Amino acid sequence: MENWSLISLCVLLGLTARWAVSFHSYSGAGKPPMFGDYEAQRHWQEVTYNLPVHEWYFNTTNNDLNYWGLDYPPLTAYHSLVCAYVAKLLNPEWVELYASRGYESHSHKLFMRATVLFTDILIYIPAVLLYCFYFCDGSSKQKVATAFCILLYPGLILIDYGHFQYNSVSLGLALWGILGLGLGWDLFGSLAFTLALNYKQMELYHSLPFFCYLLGKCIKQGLTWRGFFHLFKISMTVLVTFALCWMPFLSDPKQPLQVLHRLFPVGRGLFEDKVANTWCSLNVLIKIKTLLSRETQLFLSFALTLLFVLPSSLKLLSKPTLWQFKLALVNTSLAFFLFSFQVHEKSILLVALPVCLVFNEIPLIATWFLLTSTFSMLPLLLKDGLLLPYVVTSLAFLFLSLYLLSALERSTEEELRLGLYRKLTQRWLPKLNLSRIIKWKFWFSLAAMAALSFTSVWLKPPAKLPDLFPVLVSVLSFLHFLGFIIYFNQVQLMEPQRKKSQKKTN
């Protein structure tokens, strides 16, 4: 009974935080002619409701792709259509063709916010709770505390309930996939992740660990009969799910090709805005977009991404355990974020999800990363008028993570998994206290992010450098992420497996 009370309180506080943020502004509010992501989501409802399926992804007289044309997979389009039917019942003006462009009202904002909350309650929050109670160590109170901290992660709340998107749908489906694999329900896990991939193509960030984990498991069973048959069942599950999602677009070969063209717009370039990845940070010193051809940019991004995902993937393939799977998800998604082509600042949420899954094991590092990921989106959040919720949610998350999970107390060298760093320093600096250094770096990092947040708001940049503060945020975040990818790779590649995690994957 006490556990249910704690879970109910945890969920209630998580929902309260989300709804409190939803009262603030959203992307492109009152900014014609293009507005922002809020208008994009509303426009997709308008398009899917009023036009036949074969026109959804094509540029026609009724569908101007230059005005927030649909560029997400079919499952997003079907979700928009369902929302549109509800919107039509409440107020037909919200989805009226042409006339509804740029529609803004208090009642419509309430409706749009409610659709995000509904999907959160339906998909993401149950997955978080189940994950924590099945796969987190400790007492029931510790499991609830972990779930509470994950639900209060400010990055996802600010983007979905402030800026406005439906990231909780794809991330929630991916988490259901992780749950399925962790529980040994490989077909269910494959189905859930395939749905996530068909909702947002950025879930490709997580696809390689799913593939390597399942293939490694089948290899261990033996590819002569049992393992081969299991691999066949998984492959059929994925193919049938894809076929069902894409069925309305398979009647004409031009349809799926056009959808793919919309999903992977290579013409947009290597990066957009001030994203905290390698290319944007390097562009400060070397104008990559100008000096290198599009083909060279594509090759470089592909080669570096492959180089950084390969060690993690091979380790997972040889040892397909849940602990290795979670670390591979972190390392692979972070490699994609840092080095792949056409990355957005919001894509860091794809890395944040697997980092949340190691909250219970490495609370200090997870807290540090999740705060950094939120900070990396600061220019976007300020643009949307979300300064107050950014500050409040970040401070609340920091306090609760340190207090409820004892992140600072659980920071010995063994708990931080600093085995490789100790081996490297043991000969020359045997008395070096690595745990204390990590703590000092943590506080110094937070102070730097707080100072740059303050200057971004209150100081005016030089006239010759109007983007000074967004660039500084981007570079500082990038340096953090570079350190994190080195750290998580050494944890996965060098540290022995945890016995409990291995048992749970059998």
Given for the second form:
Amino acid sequence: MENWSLISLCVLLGLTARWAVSFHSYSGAGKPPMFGDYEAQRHWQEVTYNLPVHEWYFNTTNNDLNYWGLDYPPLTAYHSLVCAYVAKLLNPEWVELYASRGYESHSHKLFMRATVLFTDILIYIPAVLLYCFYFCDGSSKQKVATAFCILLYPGLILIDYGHFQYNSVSLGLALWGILGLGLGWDLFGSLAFTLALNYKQMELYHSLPFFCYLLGKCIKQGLTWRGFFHLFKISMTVLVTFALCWMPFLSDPKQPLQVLHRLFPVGRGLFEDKVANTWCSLNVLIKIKTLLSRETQLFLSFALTLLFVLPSSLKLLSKPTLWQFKLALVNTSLAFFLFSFQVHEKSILLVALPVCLVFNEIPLIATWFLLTSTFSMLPLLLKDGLLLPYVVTSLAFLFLSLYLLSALERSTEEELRLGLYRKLTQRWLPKLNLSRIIKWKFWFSLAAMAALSFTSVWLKPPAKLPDLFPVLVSVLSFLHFLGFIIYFNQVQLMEPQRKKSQKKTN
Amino acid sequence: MSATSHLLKVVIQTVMAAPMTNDQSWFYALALGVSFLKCLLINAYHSTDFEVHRNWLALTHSLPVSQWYYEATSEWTLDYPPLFAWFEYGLSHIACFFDKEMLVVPNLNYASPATVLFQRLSVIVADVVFFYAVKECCKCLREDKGKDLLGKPSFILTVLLLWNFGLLIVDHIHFQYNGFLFGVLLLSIARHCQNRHFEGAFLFSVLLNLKHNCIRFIDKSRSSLFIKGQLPQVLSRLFPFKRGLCHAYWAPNIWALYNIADKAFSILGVKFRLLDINKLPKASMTGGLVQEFQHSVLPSVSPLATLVCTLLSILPALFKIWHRPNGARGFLRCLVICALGSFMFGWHVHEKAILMAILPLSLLAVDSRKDAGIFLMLSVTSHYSLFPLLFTTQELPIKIFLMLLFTIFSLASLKTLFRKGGALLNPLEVTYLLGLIPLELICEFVYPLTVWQKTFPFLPLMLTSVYCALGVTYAFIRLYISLLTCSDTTKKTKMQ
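Having seen the form predicted on its own, I'd like the form predicted in complex with its partner chain now, please.
Then the entire complex follows, led off by the chain already shown.
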């Protein structure tokens, strides 16, 4: 069968899965007075449509920031504005100032879901397909299989089409950035990534690798005017893009400051709710949230993040190849997720994207990580009533990546890149079959996640510990993520990539 | 090796990552994949057929057998044969673990989440019969060793059957148990192809006791009916001749064309003052579940007339087969023609009945070029004709995606299979099929925004019906011609 038909089939299946998930409930459905993220997005359409630009981020009589105030950068606001124009055409009640608060109807839900599908088709899906065709090794069938598995990653589908968000826009733009850099179109890549950054500030998790990669490339071009000029062009692209995005807010110095204040709410504390990172997990044993002062918390968070981010970034600076770039993206974003301030459980998607990009090289570990990332969001998904799609998409994803990408067969020690582990165990336990250990750990971990998912749904927690199950889910995921950050750092820092795959890197 | 032990072997091999020595794993992958898709569609729209089956669960569970065909609290009385009623009875015992309330007869339109989950899962699990039947049918095909997997006839057939668009949307969205029933039909066919005729006949009689509209196949096997002194009541429920010539949405058969011709003549007649508008019987075409049909200009059609037409349409095929049997392929071709014939000329035909022709035709399609061409024409047209079954906006993207999925797959794979010998479809056929795109755009996107939506809401349905009827009729004629003109190809027959 021809390639185009295989690709269309995969895309259609991906779209069907997405739309089928969208039949289910969304965040905050039928839960006044605050509802959830779905109402937040609707409210932003209302605010951006009815109010002038200079009021969007300010607390005014018409714009109560306590009720889902805008806390994403301007590009999200512009996107909401465009959606609002369409909404107004279909049904003005959906965006009426004040009166539309808490508006819920079947047709409105269809409209909102359709906006997600539209941007997905426009931005994310083409990026995934292009990535797989240009940067994946293997036969065209292998490439299509990889694209298919990436498209069926449950975490993104469940959050975007279930809970309701537009992560496919920011992640898609970031992916276009990676594509641009991979193809050698640095200016295009920088432009795309800057747009991603201006859509969601969480993309900052990815910014350090982008910076190090580009800087490393410029340095590799030699400390000549060519290198400097290249660096200059990139910086100008970034600055001009920022300026264009923030233009309406540059007239008054108070504006950008207020926007930044909304984007980075340092007043909100180390963490909120249950999230699978260090601080929340540590809090189970030591109540660091109350024990340490705000400044100490900030300092600790900053220090640890820097500690985990530095080796990876320095390595990338010294060796700016695509493979290093992808691994640095994983390591940096995972470090930020684990140690940074005010991390939300959905931020794991920022780590999931680069892990999807190493699917083809290390399918087993990638599958393991992606399933863990979906599992880590279980409490959120259960709150939104997404149990059925969670179970079906996770099982389908597990089965497909194992079957189509032969994840379990491609798991020799070399393929799993266990160089350092082998070196460590060589001395005392030379006969250890690391590959089999990894596989057993994989199945055991999946069994644990399945069991915990089951108990979270069917059993009632004891009265003294009402949050038992979300905490257990967070801690289990955290332990996994800790293991993954060590593994991925090991892969990036220890092993050179196999020669075969280097032909496509810059 | 039995299916369960093979499946267990596949699972164990997957867990241990041992290399796959047996290359049948793709079958289970496809079956599992489609089951996942069906699970995702659990919360999609379901039609009144959902309540129909819930009611049958309730009445078979709560009432004694003697009352099953007399119970009439709900408007959805039991109108399937007894074996299906026993099937519902069996299901009802599992239903009590999900939600006891669904088994209470007066709980009309009861659809709690647990009820929906149970009913949907029962259809998905019952499809195992269908999976088994498809596996058996694949054994009847000639295999080309060394061909790449995606080009193998058995692979293509498996996808065409397991992922059939019509079955997916009728069973797993609209809600019915066709997968299970067609599984029995296909198994019966497979047994005949494998020369296990007794099993084939037995399976066929089982099928008749499950769904009586398979009675159109009755000349192929003997049948037996459960007789419990209730035959007249059962028969009256099974064959409700009080219903009209057509369903509220006209199935794309001959009568749709007949109706439109009648309408056209009456309009023209009134316009040219050949007919008096007051003397014409008023034909209503709006809404309602089922209605009688009276024609204005052309003679009205009675149930007897449709029976006669059906019999006349299938007699030449039967005669040809009797006279010159062509082995399994000839038998299949005749089967498809009988199914199509009764679809074309039958009384109160549902558009879903076209599946009865498409599924067996898939077996022929992977075997011969001509049949592949006819299959493409028929499947695309009839799948499109099923669109009005899912009229909700929410399901619109699903039906378009799945339709495209199936169409692209069947076109691409059959083209690759028969790449030697030119195109499968001639330009006229391609134009006709492409015409479905503007038709869909007009009916579902443009028309609802016009003023006529309120005054003539049935117009898109009528258009769909008539346009598809043309395609189905064309396929029927081509199929007939191929049956009547295929001379002694018994020696070349590739099936066992």
